[in-house]
Amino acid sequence: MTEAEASPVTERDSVEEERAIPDVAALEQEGEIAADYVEGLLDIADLDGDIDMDVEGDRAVVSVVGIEGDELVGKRGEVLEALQELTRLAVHRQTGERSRLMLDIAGYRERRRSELTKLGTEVAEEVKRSGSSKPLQPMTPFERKIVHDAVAASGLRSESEGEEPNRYVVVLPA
């Protein structure tokens, strides 16, 4: 037996292992073209903010602080969703790969990401007292998967159903 063959980790493991240890520095080029960008966009809309950038897991993060008002968020991310979309166009236009990158701006994902965990795990112990499931409104799939989790914590599943952009949560009972 040649010890290719009695080795069990294929060409194809070695390949997914690859993928799930984290490119830092290819997430941190990522991020200095974002916020290139960005700081561009800002420039242009003639917008004070300090742009912050990090590596979170598998991701690139930049975060705009410093800056008032909201018509780069927008009514419910709608704005922040766009940009984010941009950004990442501009980052595969220089890189050639698919991005993840995530933009925040004004802390408004941090504060989302809150309220969406409380709103998981109320609506978790509504649907264990009720035993009944509950449909929630349509959210992008960065709320879903916050939600999701939070369901995921309390010991209860959910799904995600329906089209985009009217996609939802439903969380079912045990």
Second form
Amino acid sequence: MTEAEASPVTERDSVEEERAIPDVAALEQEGEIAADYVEGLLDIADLDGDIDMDVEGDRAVVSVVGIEGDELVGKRGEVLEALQELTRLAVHRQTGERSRLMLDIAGYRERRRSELTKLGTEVAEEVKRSGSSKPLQPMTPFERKIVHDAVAASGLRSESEGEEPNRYVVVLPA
Amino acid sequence: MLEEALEHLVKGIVEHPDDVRVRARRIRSGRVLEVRVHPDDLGKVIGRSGRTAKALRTVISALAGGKYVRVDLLDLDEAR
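Follow the form predicted on its own with the form predicted together with its partner chain, if you could.
Let us now look at the entire complex, which starts with that chain.
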């Protein structure tokens, strides 16, 4: 029996690219709704923490700062992703619009961003030297996007393969 | 605290927040949080492929200090 030609799904993560001009007032409103939702949870759970709101490009960003412990971040940020998902639903319930709001807790996303940018840059250099493609560990869509961007900035291409939650980036040689 | 947290999380995402009821029950293997919502909201709290239900369970387990807490989602009219 000949093995069927391997044709993994390799569509590029077109994670949130196209969008019209941002409506800042609408994004600020998203931030307000999200902040109320998250703050309510912090109060109930008796967790200290302040909430910062911001608009970055075309999305609202809500950050919990000054919080002790990382229980709301979780392993590989899984609790943070879950809470972001619920927060987006809470925004959607009130605005009727799909939200792309980003939630951050205790600077987790910023930290991940710099780690993964470094990783993407280093792996791109390695692939340039070796000339062969290199798969990375499974990552969330947020994380893969950062790696794709870092690889592109180094002048190479990358793709995502596999199925969630084990989808991973493959860095391709030139 | 967990019941209250769960009630807050669910009330924020449904169309009928006044119909949300959360009850804690003891079972032999631990604790169950039972959430009842308006029948029209059941699909919403479960989500596509159970995504929203999973997110609720993940956050509640984190607040329980990483201990597994069973969360059952039911509609208001379902007997139990």
